[in-house]
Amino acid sequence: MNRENKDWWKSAVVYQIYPRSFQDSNGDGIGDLKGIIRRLDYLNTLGIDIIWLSPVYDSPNDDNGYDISDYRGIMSEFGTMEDFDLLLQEIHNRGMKLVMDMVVNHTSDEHAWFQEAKKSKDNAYRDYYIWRKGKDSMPPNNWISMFGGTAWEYDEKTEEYYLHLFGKKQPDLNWENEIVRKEVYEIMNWWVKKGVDGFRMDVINFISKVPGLPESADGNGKPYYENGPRIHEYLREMNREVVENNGLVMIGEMPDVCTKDAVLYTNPARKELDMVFSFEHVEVGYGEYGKWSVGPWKLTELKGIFGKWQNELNEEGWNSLYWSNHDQPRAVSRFGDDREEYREVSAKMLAVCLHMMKGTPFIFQGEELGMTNTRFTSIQEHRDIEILTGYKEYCKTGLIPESEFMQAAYEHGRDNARVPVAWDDTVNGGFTDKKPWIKVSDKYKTINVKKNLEAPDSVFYFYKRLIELRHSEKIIVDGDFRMLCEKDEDIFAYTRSLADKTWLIACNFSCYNRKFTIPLEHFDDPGVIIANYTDFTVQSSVIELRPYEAVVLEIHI
């Protein structure tokens, strides 16, 4: 895949690796860079084009690497810079690309910049961060952090507060400071010179804050730091200083971004980003307390969200397509059916539904195996800072009964994604031969790589076929999208059309047989492109879809 083609990432499939949970090579219970190198042929067999690597930089690991203390260093638990250089070389040797996870809204409080900044108010690094005086022994404003509690931490030595939109060990950088921006671009260019092929920019729409940092009505400061007044200016500057002429792919994680904003961010003429991660679709079913409550959701909600993003970014901009990542539960448990009777077929159905849409699809490690959520028996088994702080905020204060919180953590929590990949049915799934940093799935003996590779009809080989189709069929990359039967609560169906070719995609999201009438007036001789039941046949305009059945038909109109 040649980076000289400026749109090389449009036909690509991305695989996210969460290094801590991918493969341990040295027996310390933690995944590492040498472990990733060991498994590159597996990813090559799957057909992956781009590897997105979650942070491997030096970090005290308060938020699993999303708190960086040295942007030019590798966390010792993961290996050395020599290990990274070899990993990059081996990825490129196999014709794949590497995207680094870059976190520049905040650093760790153990970063040298912050260590200097807190020494005194007149320190040269003080303005690298956002400091304010308190108000009547209270924080400067009432903003609540993303992990709960105040977004401000008091520093006794200098008698001021610093802003942290996430954990208190993650102070926000001051992007108003031109020197900070130059430092960030120098860091990114340092990695570009090493040969990395792009960046996934963590919460990048948080970097521009409204001047004055106003109070909010209810403690929700998002209106004052999401998609702020200078965000487009900063992104164009970043593009100019880092991306231009390097053929990189730039992916922006953007909580609460809407389609109107996304068109601006990803319109190539504006030279900002190539695609953004939105969160609308993964937040269906959130209840009174957000992800810590479990509420009902309908397929029509999900279709409405996907349809909106597909339609409104069809002509300008570009979509990222994902069910899962390091911040989300397992797709089969969340949107499919993880009962063993339906797990594999629903995993394949979800893959069809997503990978046939317009945009660049992302696979999170283990998704291609049909991995499911993991039941943690107590809060002590959890490792995620978001879950642990949420437990203190909601359970310790009596807002949510512990049993309800633990159920919500099971259904929505991030630790589901962080359970190690199971490579075989040996101890700890072949991830490590020592105690793993987080518990392994209790299903590792039945859901693992070895079993998938030995079964020709496995979830793995189904994903492989979908990837091969994307590489060979322009209709998947460039075809127009049209949602069908929008009010149906069981069937997710749409068409993709390019020139004189039309494909119909129909997916049954229920565990019941459902009849689906092809809602097109004139067509004949449909051919099966791919289906998750091996004996699918079509004889008329009425199709009976079995539980979680998915089919892609080429129809001649």
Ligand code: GLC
The other form holds:
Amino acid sequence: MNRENKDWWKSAVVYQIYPRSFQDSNGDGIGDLKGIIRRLDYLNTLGIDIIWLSPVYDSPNDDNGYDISDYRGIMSEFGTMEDFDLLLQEIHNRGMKLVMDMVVNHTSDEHAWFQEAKKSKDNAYRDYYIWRKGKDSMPPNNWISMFGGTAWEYDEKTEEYYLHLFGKKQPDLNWENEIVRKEVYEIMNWWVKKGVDGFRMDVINFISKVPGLPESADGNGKPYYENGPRIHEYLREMNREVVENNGLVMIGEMPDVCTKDAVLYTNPARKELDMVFSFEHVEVGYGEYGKWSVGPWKLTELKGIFGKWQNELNEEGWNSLYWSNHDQPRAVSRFGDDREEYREVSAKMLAVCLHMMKGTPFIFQGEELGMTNTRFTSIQEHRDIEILTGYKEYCKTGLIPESEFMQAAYEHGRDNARVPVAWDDTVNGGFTDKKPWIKVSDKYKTINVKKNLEAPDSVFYFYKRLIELRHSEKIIVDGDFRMLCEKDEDIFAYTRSLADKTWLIACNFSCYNRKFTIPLEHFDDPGVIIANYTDFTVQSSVIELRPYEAVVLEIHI
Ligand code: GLC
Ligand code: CA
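Starting from the form predicted on its own shown above, please give the structure in the form predicted together with alpha-D-glucopyranose.
Up next: the whole complex, starting with the chain shown before.
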């Protein structure tokens, strides 16, 4: 894959590494850069093109690295800058690319800028952050932080509040300040010079706040900081200062982004970003308290969302495709069926469904093994700041009964993804031989890399085949998308077509047998491109899909 080819990332598959939970190399229970280097051949075997590395910069780890205290330093728990340089070189040696996670909506409160800023009102760094006076001994406005509670923290010394849309140790940067923007671009260029191949920009649609930071009707400040007034201007400036002519891939994480905005962000002519992560599809079934309410969801809702994104970004713009990441539960538990009899087949079905759509697919570590959610037996076992603050906000206050909160954390919580990758069936799944920083999956004896590599029909090899297909078949990259049987609650089916070629993708999301009619006037024996049951054959235009069966057929219209 060559960065000189414009759009090189369109035929790429990205693999996300959450370094803390990937592979420990020195027995301190924490994954590290040397551990990643040790496992690069594994990733190369899988066939992925790009590694997205969650933050590895210096950080006090209040939000596991999404609170950066030095953008040009490596967190000592993860290793050294020499380790990083070697990692980058080893990735490039294997023909893969590296995308860094850049968190610049906020820094850590331990960043030197903030340490200076809080010294006095006239400190040169004061304006790097967003400070306001309180209102009658109350915070400046009623915005609520993403992790719960007020989004403002009072600073005794200077008698002002600072804004933090996430934890109180994550003060928001003031992007209105042009010096801040210059600093950010310098940091990014520093990494570009090292040779990194792109950035995943953390909550990047939060950086432009509506001037005056207006009070909101219901405490939800989102309308005043999501997709704010200067966001497109900032992104174009970033593009000019960092990206232009560098062939980097730029991915923006964007909560609450809609398709109309996404087209603006990702239309190449506008020179902002290459693709964005939207959230609609991972929020199906969320209830009154968002992820802390567990509700049923319908396949028609999910299809409606994917269909809309596929159609509206078809001409201009580009989709990112994902089921899971470090902020989401495990794909097979959330959207498939993690009962052991169905786990592998439904994991493969989900992979087909996602990887055959138009866009760049992302695999989160362990997804390619069919890893499942993990039961945490008490709140003390949890590590995630979102779960811990959510517990205080919703559970301690009596809004949600404890058992319901724990169930929601089990079904939607971020710690599911942060449980270490299981490499084999030895102690702690081969992640570490000492005490791991977070509990390991209780299923590591059955679900691990070693087992997957030994079984030719494993989830791993199925992902590998899907990746190979994307590399060899232009129809997967460029073909037009058309949703079929939109009202069906069990079957997710669509076609892709390019020139005179048409592929039909049909996935049964239920644990029952379901009939599906191939939309053809005259039945003509189709070719099977890939299927998750090895004995699948087509006899007539009506096929019976078994539980979680997924097939890709070339049909002749
Ligand atoms: C993003 C990250 C998440 C983090 C938050 C604050 O959503 O993916 O892990 O907590 O931003 O940086
Ligand atoms: Ca370690």
